[in-house]
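Just one chain is shown here, as structure tokens, and it is the form predicted alone.
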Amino acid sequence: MNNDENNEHNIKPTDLRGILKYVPMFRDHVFVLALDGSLVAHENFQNVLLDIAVLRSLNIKVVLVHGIGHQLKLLAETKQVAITDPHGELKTDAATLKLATEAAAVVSLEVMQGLTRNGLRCAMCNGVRSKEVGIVKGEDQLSSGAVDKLDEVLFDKLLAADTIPLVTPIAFSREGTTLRINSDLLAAELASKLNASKLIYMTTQDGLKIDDQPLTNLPVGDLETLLATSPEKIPERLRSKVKHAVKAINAGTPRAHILDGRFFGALLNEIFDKVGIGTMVYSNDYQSIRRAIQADAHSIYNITRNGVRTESLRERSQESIEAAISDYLVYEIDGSIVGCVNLKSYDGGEMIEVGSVYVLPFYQNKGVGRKMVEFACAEAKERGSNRVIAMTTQASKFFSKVCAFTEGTVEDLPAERKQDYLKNGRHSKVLYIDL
């Protein structure tokens, strides 16, 4: 697969404005990027180490995890060694431990020459401690490991010191004992413990597809179903991410993502673009999100009153509310509205604007309203809208740094809206999101 056969999903110069965006949103998070052995050892992989600098630059913590599979693979067919699986998800005898350690020596030596190269500051270090996987279905799995314990004061002072810690599956017992750990449940592991934002999976497999499918974005639910019904659909060397993406998930960890790396720019593209390349699985941060009922527009009066004492938002009467009660989402925590917002259509639905965005001040600064924007955009991509506007007198940074809106002018409203905006007087901000 060549560079120029790929060039829809390069990031190009004029995209960097895009990417502005998301540096705040990301500034000081913690990223755990999962390396296939088979990665490493592509052509573009210099590539996907200069995305690792880029990432390094606008100040994201990275955690970097290798696999050996494919360095193991190689090394077993030129010394003529049988070996018991070289994926680590099986058992481990001792002639795979042994070629096992050596490949991941080397592969180790290559992640770090080429993380020096690029200017960046790595260790490695003992902060896995790995138990024995012991007995699973009757059958020892040897050498097999577990972990048993990750060190993260260790961790965490790594990476106060703008140094990226580098993990091999290769780690200790509490006796020193060598034991071989699946790199997939690795990451997924330090992913959880590091209250890292994002778990990136970066292989050389096409990327998730079901029936020839590509899946983009995935509820970790949806992504647990098919696992628990139908898990022949997934691609045989991918079912080993995808149920640790989902382990991290419930553990905590918001996304995982699963991408092919041997596209240029794919870790950048998959972080900073709206669309991404590859598939992303998140927590359903949306569940305390629902449709409102006829029962909730005195509610949504009240929480509305809030915002029209202060001006932020236009008056609307509970009649009003009560008969446009379908275009309304609601934020429900323990069985009581703290927020709410408003979908209208234009154009024939092919632009919708979010209105009446308001949360209770007490569940303020605490991601309710980012979620419920976040909600009503996807709410308005499943209806086929191509853009979400928004209009506000005192909430533009809210829409502009933390929902990645980007402030545009009253000639990017449609006409209906563009009439009633110089009838009003408010003199809002015009934002918008493309979708």
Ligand SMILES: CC(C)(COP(=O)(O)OP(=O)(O)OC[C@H]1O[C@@H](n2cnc3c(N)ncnc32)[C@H](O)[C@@H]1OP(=O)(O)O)[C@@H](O)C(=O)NCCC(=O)NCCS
Second form
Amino acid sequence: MNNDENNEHNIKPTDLRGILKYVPMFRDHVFVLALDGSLVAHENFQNVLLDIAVLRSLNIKVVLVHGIGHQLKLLAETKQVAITDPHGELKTDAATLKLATEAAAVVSLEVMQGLTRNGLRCAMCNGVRSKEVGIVKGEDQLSSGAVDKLDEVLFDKLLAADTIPLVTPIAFSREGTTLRINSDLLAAELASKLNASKLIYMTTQDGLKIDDQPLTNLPVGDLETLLATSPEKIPERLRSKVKHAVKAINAGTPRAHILDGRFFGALLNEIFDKVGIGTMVYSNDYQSIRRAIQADAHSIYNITRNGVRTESLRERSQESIEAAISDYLVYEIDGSIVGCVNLKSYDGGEMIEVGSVYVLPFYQNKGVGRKMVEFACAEAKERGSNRVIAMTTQASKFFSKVCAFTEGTVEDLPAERKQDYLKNGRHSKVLYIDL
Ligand SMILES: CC(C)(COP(=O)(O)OP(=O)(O)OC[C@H]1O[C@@H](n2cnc3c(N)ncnc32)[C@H](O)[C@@H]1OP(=O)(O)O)[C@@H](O)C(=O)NCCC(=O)NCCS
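Now that we've seen the form predicted alone, could you pull up the form predicted in complex with the named molecule?
After this comes the whole thing, all chains and molecules, with the earlier chain placed first.
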């Protein structure tokens, strides 16, 4: 498939300004990129190399890990050798190891050639020490390996010398025994040990879809639940990446991405666009509710404008938001504000109104609205209020069914708010919850 013409996913020149915004944010960060063997063989691989060159020019430290499944399968077919497993997820017998070593050499050289063509310095090293997987469920995994130890000092030195470490899925044990390691696992280990800020799996598969819905952005907890309850919903060839993405995040890597590398510009798009084309999984710590600060006023104004347009929110100027900034809470995902809520006190704090509850459409139906309202109610309780009220034109069911508010009447409002309600003519529904 040639996706060069697939403009839908192309980075437009005007997006350069968007990229520049991220330059200070990612400078000197480590990104671990895991390239499937099939991607190295794909015609878009040359463009992936160009994207890597852009990352390097922005001073992002890149570690490359490559897979060999595709090449190993082809070699086995050509040589008519029966292999135990092309993907390094099961056991590796002697014949498979022999071909895997050959495949790894071919892929490494190809990647190295491509990097050279793009003026990028790289090095292969023995910085990964492996150990036998051993016996699993009664079966000897033979020459399948796991990571025993990473020589972080060596990797750090290479990165500090503007060199891309190129890591192959063949590694040696302490005694020098050759073992095959699954490249998804290898990349996840490297990401957590090298304190990478991103682990990016690049495949030649459609991104992660569940029940035909593309998953573009989700907290790691959701993926863990999916793995535990319905792993069959995850496409088979992506399961190992999903499993290792979860492991890496739980071991401290803030974000992992699973991305179809066949699209032109896919890598840059995923990293520098707010909503990339792959699946980004983030650590639960990267979503949070916090009190707004002055610098958030513009974002709050921008995101709520949409609600004003559809008349679900009352109009508020940026100045009025700035003036009352400490009354706002914002919901942040991965550094971006995706939702807000305003808390206004009446009757000396006896009652608090939650207003301007807004969640960006892309993030709706993911529990953000409910969490913000719950947080606001907890905060109101802490401040000594005994009732929280909400007025809404279009979301009364959200408050009643999801947030357990009760439908009330204008009589349930504090006197000051009642006057305004009768004057503004919005005929909002009144809801309240007693704390
Ligand atoms: C209302 C709003 C804040 C909800 O945020 P959210 O993050 O999408 O909501 P959550 O994910 O926490 O909750 C999702 C649930 O709420 C329901 N829901 C969300 N908006 C709803 C609405 N307008 N009417 C009825 N139900 C709604 C969903 O159907 C879903 O129900 P389910 O859990 O039974 O499937 C968001 O839709 C929004 O910003 N709307 C536009 C602005 C608005 O109307 N604000 C209220 C004015 S104060």
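For clarity, a rigid core is taken as the largest C-alpha set superposing within 1.5 Å between two forms. Positions refer to the first chain, counted from 1. The shown structure was predicted, so the numbers you read here are calculated from the model rather than taken from an experiment.
Student: Taking the rigid core as the reference frame, tell me whether F375 has a CA displacement of 2 angstroms or more between these two forms.
Tutor: Where the cores coincide, F375 still shows a C-alpha shift between these two forms that is 2 Å or more.
Student: Quick check on E407: with the core superposed, does its CA move 2 angstroms or more between these two forms?
Tutor: Yes; E407 is a residue whose C-alpha shifts (by 2 Å or more) between these two forms when the cores are overlaid.
Student: If I superpose the two forms on their rigid core, does the C-alpha of M112 end up displaced by 2 Å or more between these two forms?
Tutor: The answer is no; the displacement is under 2 Å.
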